[in-house]
Every structure is written in C-alpha cells, then in structure tokens.
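First comes one chain, alone, set out as structure tokens in the form predicted alone.
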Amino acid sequence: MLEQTGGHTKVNRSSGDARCAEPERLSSLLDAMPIATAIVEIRSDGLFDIAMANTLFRKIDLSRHGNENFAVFTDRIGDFAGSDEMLTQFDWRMGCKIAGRDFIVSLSRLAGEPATMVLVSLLDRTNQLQTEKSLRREMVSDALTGLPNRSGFEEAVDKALSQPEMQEQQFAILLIDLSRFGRVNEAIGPLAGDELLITVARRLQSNLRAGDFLARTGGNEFSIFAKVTSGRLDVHELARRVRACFDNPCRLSELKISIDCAIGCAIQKNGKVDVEDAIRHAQIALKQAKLSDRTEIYEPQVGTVTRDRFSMETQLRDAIERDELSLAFQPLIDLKSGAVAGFEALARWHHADGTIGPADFIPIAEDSGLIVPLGRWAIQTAAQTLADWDARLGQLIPVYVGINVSAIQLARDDVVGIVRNAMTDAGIGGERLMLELTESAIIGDPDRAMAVLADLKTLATRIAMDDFGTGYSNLAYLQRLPIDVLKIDRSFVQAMAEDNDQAAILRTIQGLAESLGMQTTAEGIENKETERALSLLGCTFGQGYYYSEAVDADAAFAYWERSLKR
C-alpha cells in the first residue's frame, strides 16, 4: 500500500486489496513488459495501492528510497490522479546523486478500467547518461593532460561567471605560449613532447590559487581564469607564479628541457561579458608578448591597432592592384674607393595620408600572404629601373640593386622563376641584382632555401644575408650557402664608438666573412667617423644616412652621376 503520511506518501508491501478487471489478463501483459511496469488504484482516501507490477518493477525496492526524490516521484502520482490528463511523463533520479539510478516515468490511465486506476512505468536510462556524459566529458575535454580544452574552458568560465558572487567581480584570462615547444618536438619526438606538456600542466595546476582554474586550449598553448582583487597587480603576481614553474628544467627521461613561455592576459569586469571576447582580448595581448618578451595585458587601444591592421590590410590589397606604391634607392658605397657600388630598393606606400614606410606596411603584408605579390613586384621594378637606368646613359651603367626577399616568399612563391624573368623583361644580367634574405628565411626550411639560393646562383645574381648578427646565426649553415655579403645591422654600428662589446662583435663578424671569402655592408652609417672606423675594419661596403636616405629612381641615378665628379 502506498500511504499519505505528512503530506509524503510512502510504500507498505502488505496490501493486496486493489481489485482491477481480468487480473490474469493484466498480469501477463505487465510480465511482458521488458520495463519495469505497475498498476496503482488510487483510493477514495488519498491512499495508493499497487495493485499488481511485473518482476522488474518488483526488483526496484522503492521502500529503501523514502527521501526528497521519493517524494517527487509520489506527489507527481497524486497530481497526475487529480487531473485531466491521460498521459503524462517526467524524470526522476532515484536515490542520492553518486549511488542512483535514473527513470522516465509514465503515468497513464487503463482503457476499459475505472479512472482510478493509472499504469505506471519506469524507464531506466542510467547507462544512457552515463554514456552521454562521458561523451561530453571527451568532446570538452583534453585526452593528454585531462584539463578542459577550448570548448570546456569556455563553458567553466561562463558557470563561474553565473555564480552570484561573481557578478561585480573582475576576473583576467591568460594565455601561456610555451617557447620553443615546436623545436623540442622536433628534436626528442612527439612522445617525448606529450610528456613534457603533461609535465608542464602539472606544474601549472600546482601553482593556481583557490577559485582558479587551467586548461589546455592549443597545441602547445594553456589558459587560466582567475578571479582579480587588485587588477594588474594580481595579473602580474599571478604570471610571477606562471614564470617560477618553468625556473627549473623538465626532466624527460635522461635529458633535461629549459622551456620558457609567453603570458598575454585580458582584465574584464563581469556583467554582460562575451566569453570569446574575453580569451580574443587576451590573444591580442599575448600576440604582443611573444614580440616584447614580457607580460602583456590588453589595452583596448590595442583592439583598435588591431581592427586598423585589418583596414590597412585591405586598403594595402588596393594600393598593390592600383599600382600606387613605388621603389625607394638607398645608396650602397665602396668604402675604399668612396664610388656607389650600388643601392638598395625599398618600397613605398602612398598613402591618402601621406607616405607609408615599409616597418609599417611589411608586416601587414607578411600576415596576410600580401607579401608574395610585393614581392614579385619589388623584384620586377627593380629590374626594369636598372633597365631605365641603362637606357638613360646609353650604356650599362655599373651598380647593381638589392631586393629584400620575405622569408614567406621564399617558402611560398617561384621566387627563381619571378627573379629570371625579371632579368629577361628587363634585358638585364644577374649580376646586376643582389637578394637580401633575413636568417629567419634560411634557418625557418634550410633545406628549401639552400635548394632555391643554389637556382639563384645559376642566374649569376649575388646573395646577401640581411641584419646579421640579430638572430639565431648557423654558421654550419653559413659555411654551406651560396652568400656573398653579409649586411651588419645597424644596431652594432651605431653602438660601436660607445660599447667595446659591440665594436668585438663587428670585429668578429668580419673576420668571419674574410674566412669564408665574403663580403661585408654596414648598414646605419651616420658621421664620418664610424665610416672610417670601418673602413679600417675592413667592411667592405657602407650604407646609412650619411650619405643619402632613400630617394626616388630619378634622384637616385642623379646621385649616381655626382657621384662620379667627387
């Protein structure tokens, strides 16, 4: 019997006085129910009766269960018997949230048999929610670290910022870059790299604070949310303790990793808060730490610098289809003869608010692939205005210009092909061109710049390796490739009369080219004292305002010709 008792109803198992229409028939079709399956008489009373259930619903022993989900599942029964309805379902968990079970109950009302009477049947999906929340907790998920991945991250935070407490709370986002990851796995394998991220992950969740909280969101990228008390404050205490887990090298079998990170983090008070902008913002901020090698917070100006290089990315489309930027000449000089050797060709944006110089627009170009098309552009004019040049004298005349190759164009473009037909519309030799590449052009795919630099040298062009000195140099690389200067960057130049150390590394970088039979330009040259001191160096040629800026190709022939009068 199932009895009211202080507005509950609870089970008692010794009644059998329900009395329904062909019990025998009943019973047989509750037993072939594969559900568990009861009929209930509800009494004039207010009390439930079972009056017959079939072997599955029998084992469900309902009587150890007399709690709050209990009474759910009973007062649900008597609202059902005083309505109108003739059939209805809901959800019930029976039992506590660990250890329960869960049904979709149906309640209905028996054709042909009094209204008192209502079927009852308890649909077990236990296994199926199970299942489904273990498919879920895979998809927001990381196989590796078991940390939430991008989608769970988003989903954690958006709960956290759900709580009441958190709704004048300010909170930060912050990425975590890992350097040099990439070489790490290229170097020791991938399953050495999975251990080192597991490594890594363990070190992070260490060091949280009570409330906060990590994730694995990219490759080699982990986030934190964390609430903020004293906003930056808190951020860069909190990257202190980012930093101090990678102060010690990661022990990977036998070998021992230093790895280093980057740390961008975004500050929002919570309210109407996009999550996605959020972890944008701190995108935007970590984008600038991996180039200031410092913790970087966003700035909403920066979100502006950011819509504006997307503005200028397509204005930059339109300026290269309409033909409005031109080639700047910056003259190269022979420092022992004092003649132009040659020039150097930059390009020019003009812009409807004036000249655009290429530290502005070059890296616009490099991210969005516009590059490959300045860049064939670059090489084309250059040749044809030595081609003007010639024609202008009536003669060949005797310089050469070099073109800056991006190393995203030497990955992605015929850069041979651009460069020998340059040569062929322009009517013009090799020799007559030098190819500036940064070392981030080699060392990014030696293997690919070596073949494209020995294809260059078939065509009797000169090679010249840009800015050396500032970056990760391979001198095995260096003794292996076709290159016949090396441009010292204007930083050890300008720092040389001050800095005994920058003056050794001048010295040292050209002694290296004598060895290995290069040539050497000094770039930034502004008095006459630091051209004579390298001169006396042995630099072969000189670059830098002291002689000239970087002027159109009239003015640039026109100092070639006074140049010949000194």
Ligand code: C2E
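Remember, it's a predicted structure, so these values are computed and weren't measured experimentally. Think of the rigid core as the biggest set of C-alphas that the two forms share within 1.5 Å after superposition. Numbering follows the first chain given and starts at 1. First, how it differs from the form predicted together with this ligand.
The Cα position of R317 differs by less than 2 Å between the two forms after fitting on the rigid core.
Relative to the superposed rigid core, the position of the CA of L214 differs between the two forms by 2 Å or more.
Once the cores line up, the CA of I35 ends up 2 angstroms or more apart between the two forms.
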Given for the second form:
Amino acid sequence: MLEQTGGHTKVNRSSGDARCAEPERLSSLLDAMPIATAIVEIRSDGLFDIAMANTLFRKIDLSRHGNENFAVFTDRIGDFAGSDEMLTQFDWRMGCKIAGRDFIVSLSRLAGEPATMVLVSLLDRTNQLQTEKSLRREMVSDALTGLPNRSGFEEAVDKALSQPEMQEQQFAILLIDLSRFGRVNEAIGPLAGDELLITVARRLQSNLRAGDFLARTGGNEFSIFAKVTSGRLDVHELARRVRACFDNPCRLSELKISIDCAIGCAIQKNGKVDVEDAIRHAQIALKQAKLSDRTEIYEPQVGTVTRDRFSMETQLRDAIERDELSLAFQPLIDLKSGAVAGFEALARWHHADGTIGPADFIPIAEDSGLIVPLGRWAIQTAAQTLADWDARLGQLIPVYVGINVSAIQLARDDVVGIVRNAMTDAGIGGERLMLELTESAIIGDPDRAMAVLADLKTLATRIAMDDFGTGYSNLAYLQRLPIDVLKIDRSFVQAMAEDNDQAAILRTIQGLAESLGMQTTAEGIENKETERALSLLGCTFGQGYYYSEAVDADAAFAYWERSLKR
Ligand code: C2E
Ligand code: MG
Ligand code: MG
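Could the form predicted together with this ligand be given as well, to go with the form predicted alone?
Shown next: the complete complex, the earlier chain at its head.
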C-alpha cells in the first residue's frame, strides 16, 4: 500500500488484496506488460493505494526521491480520477535534476471497473533523453575546441537576443579567418594544426568581455558575438584585442608558428535582422577583409565584392589557358662587382582591367590548385626565355634565372620531372636555374622536401630559400638541406634602412649563412645607402627597385646589355 500522511509518503507494498474483478487474470496481464504498470485505487481523501503492481513497477522506489515531485504525481492521478477522461499522459521526473529518472506516465480507466480504479504505467525514458541530450550537445558544439559550432552559435545568438536587456540593443558578429591556415596545416601536419586551433581558441576566449561569446564556425573560422554600445568604435576595439591574440607566435613543441587573421564584422540592431542575415553580412565583410588586409565592417553595398574572388578564380583559369600570363624579370646584382648575376622571374597577369600582381593572384592559385599548371608554365617559360637570350646573343648569356616554386606545387607536383623537361626542351643546363622556395615548402613534409631537393641537385640546379626570416626559420632543417642562397626578406632590409639596430639581425643572418656555406641575396634594396650597408655586411647579391623593377624579357635583356657598358 502506498499512503501519504502528514506530508510524508510511505510505501507499503502488497499486491494481494486487489479490489478489482478477476484479480488473478489482471495480475498476470500486468506481469506480461513490458513496462512498469500498476492499478491504483483512489481513496476518499484523494490519495491512493496500489491495488496491484507488476514486478517492474515494484522495482521503482517511488518514495525514495522526495516529496516534491511525488506530490505532482499523486495530484495528477487525483485529477484524472476526478475527471471524465479515459486516458491521459504526462512527463514526470522522479527525483532531482541530476540523479533523477524521467518517465512518461500514462493513466487510463479500466473497463468494467469503478472510476476510482486507475491503470498507471511508467515508461522510463531517462536513457533516451540522455542520449538525445548528448547528441544535441555534439550537434551544436565543435569536438576539437569544445566551443559552439555554427548551429550552436546561431542558437546562442538567438538566445542572447531574446533576453529582455538586449531589446533595442546593438550587437556585432565578428568573423575571424585564420589567414593561410590551410597552408600552415599542410605544412605542419593535421595534429599540430589541431593544436594550433586549440591555442587560438584559448587566446580568443580569454580576451572576451563578459557576455560576449566565441564559437568555431568553420575549419579556420571563429565567430564572436558581442554587445555594442558605441558602434564602430567598439568593434575596432574588439578587433584590436582579437589581433593582439596573434601578436605572439604559437609554440607547438619545437615549432613557433606565427599566424595572422582577417576580420569581418556586421553591426546590427536587435530586431532589425535575423541571425542568419547578420552572419551573412559579416561573411561579406570578411571576404572583403581578406582582400584589403584590414578589419572590414559590413556596409550594405559591399555585396558585389564577394563575387570577385570567385570570379577571379574562374578568370585566372581562363587566363592560364589563354596565355594571358607573362613573366617579368628583375635583376639580381652581384654586390661585389656590380655585375648582373641573374634575373628573378615574376609572374604577371595581363587582365582587361590592368596588370594584376602575383601577391593578388598567387594565393588564389594556391587555394584553387591552379598553382600547379601556373607553376609548370613559369618553369617552362623561364627556361625558354634563357634559351631565347642565348640565341639572341649567339652564346650562353652568363646570367641565371630565379624561378619561384610554391610550397603547394612542391608537395603536389613532380617538380623534378617538370624542371628536367623544361631544361631539355629549352636546351639549357641546370646550373643556370635557381629555384626559389619558401620555408613553408620544407616544414610541412621535411623528408619529402629533402628528397625533392636532393633530386633537383642531381640536375645541378641551385636552390634559394626565399623570404628568409618570415617563416618558421627552423635552423635544424636549413643545415641539412642543400640550399645555396638565403634570400633575406625585404622587411629586414627595409627595417635596417630606417633603424640601425636592425643591422644586428642582418649581421646574424649573414653570419649564419656564411657558417652554413650559403650565399645571400638581400631583397628590397631601394637606395644607394642600403646597398652600401649590405655590401659591407657581406651580402652576395642585391635585388630591388634601386636597380630595376621587374621588366619584360626584352627589357631585361637590354638591361643586361647596358650593364656591360657601365
Ligand atoms: P618574391 O619571390 O619574394 O619576389 C620579390 C617581390 O618583391 C616581387 O614582388 C618584387 O617585385 C618585389 N620587390 C622587388 N624589389 C623590391 C623593392 O625594392 N621594394 C619593394 N617594395 N618590393 C620589391 P611581386 O612580383 O609582386 O611578387 C610577389 C611574390 O609572388 C613573389 O615574392 C613570389 O613569392 C610570388 N611569385 C611571383 N611570381 C611567382 C611564380 O611564378 N610562381 C610562384 N609560385 N610564386 C610567384
Ligand atoms: Mg622569389
Ligand atoms: Mg622573396
């Protein structure tokens, strides 16, 4: 029997004294039920006794879980008995929020029995609810960082905006895209890439104000929801704090990885747009930020810009097929003798709207895979140009040609085969080519890079490490690789021109190169003083506007001819 006295519930179990007809038949029917089921009899005081219960029901200790929820249970049964309903169902939690169990309770009448007799069954759905809950959690969160994912972010924004204090309040959605993450990931491997994402997530999270929140809304994209009180000023301040998270390189075991980001933002007034629109607006701003290299805040008319990058990819594909690319050649000067030692081949795209520089289209080529045909074309064309100059001179022109090879091409293409074919087709020797690679080309898969460089060496080509000092600068690899020339990035050269202290860095790089038996090329020499300083430091070659910009093949040949007379 189950009775409630003075606010306390006592359970006295006895299924024997059923007051229903054919108690044995009912009892065996109840026992055959796959869920906890009992027949209860409502008493005149509104409480009830259990007249009969199956084993599953008896196993549930209804009294153990405290009175509060139990009162709900008894009240519902009392209400049902007093009504003329035949069947009702309700959700009921037995016990506390954490350790309780969840049931669907069904109450029904028994045909041929008095209205005071009620059939109660309890369907335990605790496990089902827990599974649903964890599935939901998985659906709305990012497994790697534990942050909300895109769905989770949209939900959280919706929820934040429905708070009373957010009515009529301005808010911002900030999208943060880790620049070149795809390439960094490719270079350092997916495990380290994951670690990098976790580090970035942690840094961003620790820079948030109370009430703002962060999500990982894409592979290399994070989103922040922030309350805004003073419009664009607030957003720029927030963007400044986000950028500060990227000031210091991330340490991943022995690597130090510098990563940058593009930030696009939409400011909205609550109630004016829905969440999806706000995010879409921020995406438009982000696309523009990737091109402009600064924080962009959504302006309605920006919509057209987004199509540009996609159309640029299509146009670049056509341009490669239609031969609308050319190579320009920038002289490399021997700083000791002043002679022209070689030319670096730099790609140019002659577009209907004007010439587009490689800084704008090489990243698109790399992201889209077009870098492979583009790179092949550059190697072929550079070798052929050298052969043309030979033919014009009637003998071998004593200059080498530097050719840029992207890390992506090195990883995906048969660079050795391409170079060998280009040499054969043009009839030139490998010692007249200098392949320029960046540090990222080596760091991703050092063993593969090492093998490719060794094969290139069998063709007698020389190898330059381009933009040295801006990448990962892993000296351990440098030492083991057959690198002939370190090209010191122009940021160091130009910093030295402005600040003499910077000369110390250049001296160190020069010393390092010498101790490894490498030559150096200083990039970005724009005036006589810089040339003199670098020459004194011992740099081997110089390159920069001081000598010449990159010019077409004919002009480069003429430049070389003129240099003989100087
Ligand atoms: P890079 O290999 O470091 O090439 C040097 C860049 O510095 C060139 O920019 C050149 O025009 C610029 N430069 C040279 N002297 C000066 C100077 O005195 N001052 C300043 N401010 N800049 C100077 P460009 O032609 O825009 O090329 C940019 C980058 O695009 C190149 O950097 C290279 O990484 C890449 N690139 C160019 N052509 C190709 C190509 O055919 N294949 C691949 N994979 N990459 C290429
Ligand atoms: Mg280069
Ligand atoms: Mg360079």
